[in-house]
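Shown next as structure tokens: one chain only, the form predicted alone.
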Amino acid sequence: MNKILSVAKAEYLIAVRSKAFIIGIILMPVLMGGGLLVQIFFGNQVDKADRKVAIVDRSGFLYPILEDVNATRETEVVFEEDENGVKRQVRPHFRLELFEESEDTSKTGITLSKRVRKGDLFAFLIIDEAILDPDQISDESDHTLAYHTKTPTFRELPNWLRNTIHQAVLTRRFENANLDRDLVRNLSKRVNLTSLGLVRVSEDGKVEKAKRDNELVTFGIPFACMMLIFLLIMMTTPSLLNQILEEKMQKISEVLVSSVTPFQLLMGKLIGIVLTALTLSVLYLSGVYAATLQFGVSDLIKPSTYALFFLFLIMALFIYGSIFSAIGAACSEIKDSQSLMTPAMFVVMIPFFCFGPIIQSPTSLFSTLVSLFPPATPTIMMMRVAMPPGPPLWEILLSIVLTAAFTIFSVAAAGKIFRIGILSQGQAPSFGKMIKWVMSK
């Protein structure tokens, strides 16, 4: 046991003193806060270049409306007034041009497309004359508004054109039908649905109102749990494969096994990598807990959730650490390990494949069975624990027992592969050969 702890201590100290560990410490805050900082500092960096658009108005009435609405947009949207009363441009100008067609309308698209290619126009819009007749509009082939541009990623202009024309067309249709649009709007108001929890009765008999569902608890926390376990696995366990393979290729492993047994060496490396990942997770979760306290939402994450997170994380690290260690010990060259990495990575990615169905129905038979499949249990069961209403207690206990058993099996199997493979040279590895090593005495 002392030799295992000595190896674990050495591996841990090497890991935490490395540049990769320091990068790992700052990686998560950067990933989480980077997007927010970009929005804060660069959110106002908008391309304010003028967008000139030609309008082919075959309806005969929409272009003047577009001009009026665009004039209003110029004063209310394009410019923004700061605290000192100084106006500054925050959105691009839309420069409208009415294009008069010739008798041969088939040349309209060609002519305007040439102007777009030359840069004289940003886009052009063709409004069909049948836009007021709903009976002539087909949902499958509706080209009553044909927007042409060579820059389709800029969506502000087409969205503005569509919404403005839509409102103008609805108004004209109501007028033609002698209907009061305001009355229709009031009668057509959407019925909203509010998602709430369950009504509770307190110990003193008072009825507690149901609380509104919190999307952060429903979706954000489960997804964060899955991502954090996945990142900690990928940031630590694959390095075992490279480390063991490098020691094997440089004959360092032969020197090491002369002082400790192969199993002691393997367990020391596994414990070292688990301690490294736990150090990272403690730092990350401490930041999360401090943030929840700061914003007064610490009650969103139960203490039991933190405890189960560490338990499942430890078992996941031992499982995947054993898998990558076994692959590293079985291979003699880097190219051999690459062919065995694909199945291992597929197992790691199982939670991502199942994330959608589990979010939609966390208590379904599929979610239950997948969360009890040991290689994926730590991540998927952790998701379900963090997702209201959470799995029954017996499922959590059963998942812990199954995962613990699979962890012991993984470490034992990796130990046998490690014992034989660490000293073998020149043999092409295969899963069949590794299974024979596991079955050997």
Contents of the next structure:
Amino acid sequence: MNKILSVAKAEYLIAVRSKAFIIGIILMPVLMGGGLLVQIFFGNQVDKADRKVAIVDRSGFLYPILEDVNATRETEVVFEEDENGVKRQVRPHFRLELFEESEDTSKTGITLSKRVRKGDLFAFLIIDEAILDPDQISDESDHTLAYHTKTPTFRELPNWLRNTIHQAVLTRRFENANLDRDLVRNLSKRVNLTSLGLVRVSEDGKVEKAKRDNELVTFGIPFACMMLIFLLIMMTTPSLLNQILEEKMQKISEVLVSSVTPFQLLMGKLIGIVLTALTLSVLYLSGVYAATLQFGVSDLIKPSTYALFFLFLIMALFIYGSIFSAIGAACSEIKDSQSLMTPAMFVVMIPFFCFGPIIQSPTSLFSTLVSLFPPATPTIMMMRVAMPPGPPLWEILLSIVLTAAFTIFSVAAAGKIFRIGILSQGQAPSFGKMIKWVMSK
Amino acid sequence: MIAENTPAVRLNDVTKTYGSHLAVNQLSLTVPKGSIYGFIGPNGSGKTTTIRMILHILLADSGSIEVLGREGTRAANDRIGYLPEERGLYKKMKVMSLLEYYGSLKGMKRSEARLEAQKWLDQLGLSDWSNKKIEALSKGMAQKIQFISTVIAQPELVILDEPFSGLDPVNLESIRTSIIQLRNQGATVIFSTHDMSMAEKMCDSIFMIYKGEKVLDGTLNDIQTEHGRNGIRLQTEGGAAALEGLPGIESLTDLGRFQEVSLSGDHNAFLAELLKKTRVLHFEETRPSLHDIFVRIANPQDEDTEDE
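May I ask for the structure of the form predicted in complex with the partner chain now, the form predicted alone having been displayed?
The next block holds the full complex; its first chain is the one shown before.
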């Protein structure tokens, strides 16, 4: 036992002192938030270069309106005032230019395109004269507003042009039809649907109002639980494969197994990565817990959810750690390991293939079966547990028993493969051979 | 501690096969406590397999193995130090942390391991390197660190697989001295080597395995007596011609200034006959070197060809 702990301690210290670990601490929230942090840090980094656009106004009335709205935009959108009253530019200026067409309107497009190519213009917009006639613009291939640019990915300018012109055109159409626009707007208000939980009776016998569904609870937390377990598996276990393979290729394992048994070595390594992943998750979950306290929503995540999270995480790390260690021990070269790694990665990815249908109907037969399939249980069952109302208790208990049994099996099988594989050289491994090793005495 | 008369290692009819390949066949061997025992044999003859079975890294198919008085003692036994033939070190680790780690794997406390490591680093002239990373070390230095990691836990039985390969003469000498020192402190040392002169110089007993079979086992003296040919190396004024017609010559090799003969009869009678014919400048009884015996056993076909 002491030797297992010696190995675990060494592995843990190597892992947490590595650059990869430090990077991992930062990288994880970035991946988790789907780039949310990047948005926060770099969202303000807008390209504030002026965008000059030529307007060909064949309607005859829209250009002055555009100029007016643009002037308002200059004061309300382009600049932002901070607490000290200092103005700061936050969005680009739109410079509008009215293009006067010659007799031959067919040359307008060519002339303006040349100017865009030269860089004199960012884009140009041709407003069709029939823009006020709704019958003419019902066609989908219609070009009532033709926006030309060589930078179509910049959406702020065309969106602004479309919205501004849309509002102006609507107003003009209502005026032409002698209708009060505000009245129409009032009469055509949308009907809304609110998503609510179930109605309960409180302790004093009163009927409580149902709580509004919280998207964070219904989707955010379950998805985050799944992602966190998945990412912790990905950050720690595949590195075991490389590390063991490297020790084998550099003949370090030969030295190690003269001091510890292969099983002690394997267990030490597994415990090492479990400690590493626990360090990371404690770090993150403390952050999450502190945040929920800060915002007064600490009841969103139940203590039992935290407990199950750690239980499933530890089992998942043992399962996948065993699988990747066994592959590392069985191979003698990196290229051999690649071909064995692919099917293993496929198993790790299972939750990603299934989480959509499971979020849709968490109590379906499919959801139940997938969450009881041990390699997928830690991620999928965790997701279901975090999703209200959660699976029945018997399903949670059954999944824990099945996964625990599978964990023991994985570690034992990996121990067999590890014992034989770690000292064998030059044999190209196959799943058949590995199964034979597992079956051997 | 084991009793004085208990051998450090005893193998009894040990056999090991890999699939259809017979790696070690019915091997019996006794390594007395406190001796330096040399394992020799060509590549692939079964040396490493034998060593790994002694260490319990591999299990024998049949037969019994007793190490330090106990059966089934495994490599993990903290009383054994093992230096494998192919060995590596964590390149990114610092020398002292690595030695502490290896010491702790042998059941030492970190502080104990540190003291012992420092002692060895001083002895092998590496004390300035204790805070350097392994990757900064030369190959010879790394090999000395490997040696220290093997002996740091003061093992009773030290098994070294090719401890001298790749060492320059200076480093080789310091490892050799250290091995002798270990033996003098009471440890039993088993080492395998291709370097026959080193085996001759250092080993109390020598064991040779060839194609899985034991072909030599005993002290150098015994082996040389057993495998010695009745050889004479001589130099006379008359040269090779003076030897013609003398009785008892089985074979004659003319080396130019010297001649080598093998005799069937008494050396002194032959010398008396020779003195009658010419003036003798040099007359020496020769014993085959371990190298010669090794080559003779490992290359029987080649020898047959030479004899023809």
